[in-house]
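The form predicted alone is given below as one chain in structure tokens.
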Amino acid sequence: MPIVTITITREGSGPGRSAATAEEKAALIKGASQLLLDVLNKPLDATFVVINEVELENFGWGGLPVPEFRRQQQAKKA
């Protein structure tokens, strides 16, 4: 019984959403479970997808909180 753990930040995909949207979650559990079918031919039945969505401020990258080091990243790009 597989179980795959996707996390992802609490931001839009879009403009104006705050989070990923269901469709886009259900898309998700899809892909997942037919890479694992598709892949090691685990069952879908048997195959558990769990997405965890964190807190932009909580999710760190390069030693820093993710939006400062976007910031910086952009502060390069000028």
Given for the second form:
6 protein chains.
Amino acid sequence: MPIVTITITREGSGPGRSAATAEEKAALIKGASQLLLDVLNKPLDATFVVINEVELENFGWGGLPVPEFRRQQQAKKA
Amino acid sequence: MPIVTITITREGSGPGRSAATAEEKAALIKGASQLLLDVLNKPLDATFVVINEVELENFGWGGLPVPEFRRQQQAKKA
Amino acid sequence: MPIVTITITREGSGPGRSAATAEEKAALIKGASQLLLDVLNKPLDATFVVINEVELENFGWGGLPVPEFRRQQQAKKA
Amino acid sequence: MPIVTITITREGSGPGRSAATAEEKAALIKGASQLLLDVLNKPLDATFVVINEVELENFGWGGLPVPEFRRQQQAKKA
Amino acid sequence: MPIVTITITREGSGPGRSAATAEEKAALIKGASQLLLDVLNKPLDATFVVINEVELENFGWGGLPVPEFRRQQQAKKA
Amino acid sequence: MPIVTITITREGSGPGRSAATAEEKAALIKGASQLLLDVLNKPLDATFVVINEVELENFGWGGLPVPEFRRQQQAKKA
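Could the form predicted in complex with a further copy of the same chain be given as well, to go with the form predicted alone?
The next block holds the full complex; its first chain is the one shown before.
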């Protein structure tokens, strides 16, 4: 009966993409379900996976919306 | 103070529908709130209900996105 | 594939009880699953229910921990 | 490592707005992260904030979808 | 910034165990973080994992608390 | 109707403490509720706050349970 919830920001993993692709989501679902089978012996059919996509401006890190946080981190490195 | 979160896939319950209707959502809200009143004596005004609609490709069961899982289940029956 | 999460405070529904009983939890599980069947035609076997019990001091309403909030509400009525 | 999830209805805080603005979201992120720093001494960089916007018809209070609940409350006052 | 929440029942994966072991939890954390790195290229340091253990009587499937659901499933097979 | 969920590790904020104190929890509840009032004009009575305490071994960062992650971070600095 495991439930795995994966919260990610809505953005592409490469150029020309604005969100996770269907293939990437399928890979997350497959991998998470397999993990529960491998580690706790939970049958695949007993696991639910929910992918929760969050707009970048709705996700905060370091006290800032993620786009600003990343700019700040980049500036620190430069 | 109960909080009931109902996570469902975004799809219609019948032909020509692509998502739960406002009436169905109202019925979920009413039923969930009434349940907490009946079982734990919680006043209706003390219960929050949140309906969380998830795209089909974002929901996994049996290690697969739901549309594929259903095709597989149908194939098993045939 | 619905997932119903029911967050309640850990307290008894009557004298001599300090938490929801196993019977009350079973009634919540049964009622929530039946609701999804009645409203959205979801099979009982496709619904997961999770009951999340929260200590009273970990639940806030009106800007206060629940025990204080209730005392304040009682005082208003008196 | 705190994770703060803020669930709000998708609606404007004033005339001409249909949702929380980017500025309001940034203020929620900043305030929530600062709160964890002030109260539990958690560094800003260790806190994630997720803002979860819910359609009005998907949020229930008093056994009713929020728009109806508000109409009912208004009627009581009148 | 991914957040992975893994909800499992509090029970052992083998004889003499009453809950997931620290090693099993570490394997879940490692595997989930690695999955986000492999699929979406998220750095390990950017992923939080929360394991949420739920008492068996607080988890429902098939309209029943899990212990009863399992008994029913066993009886069907016999 | 905002719902604020604050997930923290179960540990003390200072010597001789093994968990957040009741005063710290009250401060989190007060601060989170006030934030929603200040930013989105939500009445205090309309906001629920839930504090979710997670055992250290159930929380992962950097692909490791938090205690190990911290040791690793300390070692890097040394």
